[in-house]
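Here you get one chain, nothing else, as structure tokens; it is the form predicted on its own.
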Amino acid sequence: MALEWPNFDGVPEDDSLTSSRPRGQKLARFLWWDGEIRESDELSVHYYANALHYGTAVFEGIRVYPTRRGAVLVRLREHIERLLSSARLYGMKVPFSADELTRAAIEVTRRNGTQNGYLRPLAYFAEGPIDLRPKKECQVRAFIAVRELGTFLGEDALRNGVRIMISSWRKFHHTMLPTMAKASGHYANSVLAAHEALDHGFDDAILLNQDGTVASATGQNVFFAKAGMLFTNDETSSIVPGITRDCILDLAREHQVPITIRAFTREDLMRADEVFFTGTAAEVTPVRELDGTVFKTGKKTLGAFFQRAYLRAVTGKDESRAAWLTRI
């Protein structure tokens, strides 16, 4: 039997938490670049950067939100530590510490006056010889870029959900590449799936593993709800265990929503009551249709409950989760 949710009355159809967002992705004027704040039009990447030729870069995405007490960065330290962890997996010695990168993210956000935005910290192997051993001779460079960001998957995605398909492209297995790393080259797999979805008139796609179980969407983790229970997968399904995913699991435990973490199939999704995506850019986005199967969306759904709870937390309206936020 589905659980009763006493807080549904606090989930409006048109949530004021997202009403004042920017509609574009305007680039910010200033970047943090190898240790200093610089104007964006002064900068360039060498055409023989190893990362450009072989995808040898690692990155993060960090949201900036407005609150009553000023702009905040969400789970900044966790993102920076994951960046450095990804770098280690590729033999990349980033010449900045977690503390230095944390301070840099705060500084560049403050300098740009960003309120609704997205930070892209990125470390990469720079110019050097054509070689598949870049750690031998290529310098590691790092930057943090900033841009405005409103609703990532479309203007009405948070309210009405997205239409998605199962991609014909399969997700690479964690024994082939370190799937827990956010590495630039890994996302060529996602580009193929995203382009396929675009060509077929869908908003996004889900990639399956070689064994037919679900991996993830092109850049988001996948959850589904059935009979009041919440389901998602873990790193054994070749996913990046997302920080937003972790936020939703934390909220579910607080509200005593039963959680099952296991591999699941396309059939499990087709039989679900609801499906939704989580991600730093996508936040909590409901899926309204998967290959013709229609799911519940709207006010009285588990997805809406978590969307509301998450957005309240990241915009400073949930004091119990103040530790998620770094004030600018």
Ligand SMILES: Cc1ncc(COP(=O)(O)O)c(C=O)c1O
The other form holds:
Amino acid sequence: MALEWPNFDGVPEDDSLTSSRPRGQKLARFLWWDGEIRESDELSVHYYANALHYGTAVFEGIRVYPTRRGAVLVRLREHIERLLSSARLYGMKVPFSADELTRAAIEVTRRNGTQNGYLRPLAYFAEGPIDLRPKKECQVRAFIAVRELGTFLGEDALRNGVRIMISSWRKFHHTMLPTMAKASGHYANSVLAAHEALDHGFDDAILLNQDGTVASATGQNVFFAKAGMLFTNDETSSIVPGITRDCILDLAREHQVPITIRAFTREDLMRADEVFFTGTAAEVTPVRELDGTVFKTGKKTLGAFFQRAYLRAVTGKDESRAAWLTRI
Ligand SMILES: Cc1ncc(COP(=O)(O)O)c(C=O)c1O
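Return one more block: the form predicted together with the ligand, after the form predicted on its own shown previously.
So here's everything in the complex, that chain up top.
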């Protein structure tokens, strides 16, 4: 069935949404740290922080975008709730409520005057004895740091797409670690795959599960399109079910793009018309090549359509998605 796309003739809006992005990742002056706004360079982490040794921290990444009515945080509440749920999975009692963390995120963004940025809330088991039971004796500390962030996977990734490989590292299964948690220790797996991609001259990598189905990219969910249908996997494929993924599924439902959520394989990707990544940092990034297989990118693709719809929503140009945005 041929689908009629709504009027769309730019990727995205001939770059008006991406051209004003900052180039660097400058750190902001203030952070929120255990209940107060402080100068960022005052924060120090003890060299015996349990998190540093054993990866026992949980975190989030939240985008700040400029809109006509000032800066906004995207899906703030969902990110804060996921942070607290990740903490719970690790037996970490965060001494702040969702409301307090939500207010803290708004306050630290306001104090820094951030427009194009990225918030990093992080809760961790702090210093204590050498012990693999940090919940017994280590205090839980939390901070929310802020930095500038433009496009994540490179200047022209949003427009022209990225070249990726299948990593030789497999994704750990949800019976090994709670994969729905965003926990620091889990990212050793992503770092290995990302380094491998770098060493082989690719922009990023996809990790397969032990059974050969696709899990995700190093820090993004994977979608593909075939004959006008949109496909992605879910948490049974050991993914972090992304908040951006949820935004795309919501937009797809609105625009009546048929969605299939199922486990899929490398072969499904190789036979796809299009592949794209979603993530808070990566937004909606098209994949132009997977280990030599080339996909459609650019105008008139589903990926470009969703990229534009997403960027319009998060920059306040789509009133129907105002509920995703928290004004600063
Ligand atoms: C492994 C992994 N998968 C998926 C995502 C995308 O999640 P979200 O869209 O909530 O940023 C992320 C990013 O946080 C991630 O680290």
